[in-house]
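Heads up, the chain below is alone and in the form predicted alone; it's given as structure tokens.
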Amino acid sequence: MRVAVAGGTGLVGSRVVDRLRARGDEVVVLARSVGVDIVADSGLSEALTGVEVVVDTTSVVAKTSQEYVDFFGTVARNLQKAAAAAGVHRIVTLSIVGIDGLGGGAFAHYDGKNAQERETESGTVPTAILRATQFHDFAAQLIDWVAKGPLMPCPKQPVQTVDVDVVADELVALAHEAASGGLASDRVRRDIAGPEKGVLADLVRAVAKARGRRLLVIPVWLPGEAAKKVRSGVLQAPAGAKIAGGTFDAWLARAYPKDADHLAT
């Protein structure tokens, strides 16, 4: 099978590429570093020649909702247009659990992901959207982004994090299911989450301790309706979600083997 992976050099995409190649698939990486600019629609049509399935794992770090919407919306539209012209059978897209109605402020990224879902499903090429909960790595990323000195504000947020490797496995399985004609609908949606519910601040404290960093984590209430929905648990596994992979504690022990032997409570 010939598969194109958009964002194939990123955190999730690189794992998808490795897994597809290990299965014997021919993989086309869609990324600027290899001469394909999806946003500018440069080199995309040529890259999709003979491709059966596109897996979209693209991501971006932006400042405003509009920047996120522009990026994800443009990527989705361009992938749909080029995929339709190339005769691609299906586009498999990675998204986020529970983002319906979320966006703005601290949740600007979700505006972009909602736009991506809309634009992806509005095209003519059949789609499969995999919504995943936040990755186990999220707490560590949050420390890198937010922590200043010994203090770190952290949103009061229930989580149910999932191993990124499990998400990559699921995307690969979806791609093969799509290529074999195993998806019954033209618009498929699935959810995946990790096995345990928790609180984001606890995960942040656990990572800080594993890193040997003294960090006072201060839970804060973010304003607005989106934050209220998040505090209600919408980013945890919905009914019918696939529960898979190891716990955050197990991931922590692998990521920081010398120090991480427990999950902070």
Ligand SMILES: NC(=O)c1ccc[n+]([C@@H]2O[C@H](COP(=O)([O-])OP(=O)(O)OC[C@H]3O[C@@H](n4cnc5c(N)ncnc54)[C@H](OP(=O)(O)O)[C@@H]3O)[C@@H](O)[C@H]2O)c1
Contents of the next structure:
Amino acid sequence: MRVAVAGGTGLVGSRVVDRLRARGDEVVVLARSVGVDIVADSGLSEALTGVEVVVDTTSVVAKTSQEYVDFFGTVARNLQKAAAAAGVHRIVTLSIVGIDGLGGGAFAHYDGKNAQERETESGTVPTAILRATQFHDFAAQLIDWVAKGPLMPCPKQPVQTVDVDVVADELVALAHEAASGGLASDRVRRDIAGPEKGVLADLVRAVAKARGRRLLVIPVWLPGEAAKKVRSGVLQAPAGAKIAGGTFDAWLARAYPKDADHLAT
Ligand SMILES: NC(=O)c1ccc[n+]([C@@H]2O[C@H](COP(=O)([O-])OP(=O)(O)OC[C@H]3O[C@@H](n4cnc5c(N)ncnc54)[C@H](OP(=O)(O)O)[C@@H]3O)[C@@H](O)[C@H]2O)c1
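Okay, that's the form predicted alone, but what's the structure of the form predicted in complex with the named molecule?
First the chain shown before, then all remaining chains and molecules of the complex.
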């Protein structure tokens, strides 16, 4: 089958592309670096010619809630419009577990993802939303985004991180189910999570240590109702979620082997 992967050069998207190609699918990557800008709607309709399923794994790093809403909302709207015109059978979108109950304004990225879910499901093309918990990579990403010096504030947050490889597996499985007509309704939603509950600050400390970096991680208590819900565990696996993949420690050992160069610097 012919599948388009929006964000197919990214952390998740590149894994989806590799898996689809390994199964013999024809893959079209939608990313600015290959000449398709979904936000600007440039090159999109041509790229979707003959495509049966679109998998959306796009992302952005922005500052404000409005910037995230603009990005994810526009991506979802433009994909729906172009997919409808091209006769695409289904859009499979990657989202995040538990964000829909948080209300707006507290977590900028989640505001954007909620807008993406809404816009995706407002279109005429059938959808499947896969909500994943934070990836095992999330603590490392946080360090890269936030820790500019020896101290790092980190929200007090229970997590249940998942291996990005099994998220990619699940997106590919959904794309194939969609293409074979195996999805029961036009608005499918599924959740996926890793096997262990943990605390974000502990994962951040473990990554810093594995990188050989001295970092004082200071758990912080964020104010507000949304942060309270996060502390109560809404970002962990909900009832009915698929539990899959290896543990954070197994991922850490793979990502940061003990004899690697990063420890020598
Ligand atoms: N990190 C987590 O713990 C976690 C957990 C659950 C779900 N998620 C979700 O997973 C998704 C993917 O995350 P990721 O870390 O894989 O992202 P990523 O590595 O930052 O990749 C983002 C992709 O989006 C593409 N892109 C950005 N702007 C674009 C545009 N205007 N037009 C076309 N393509 C564009 C990028 O390619 P170009 O730069 O070449 O355009 C890139 O391929 C996100 O939506 C995130 O919310 C993340």
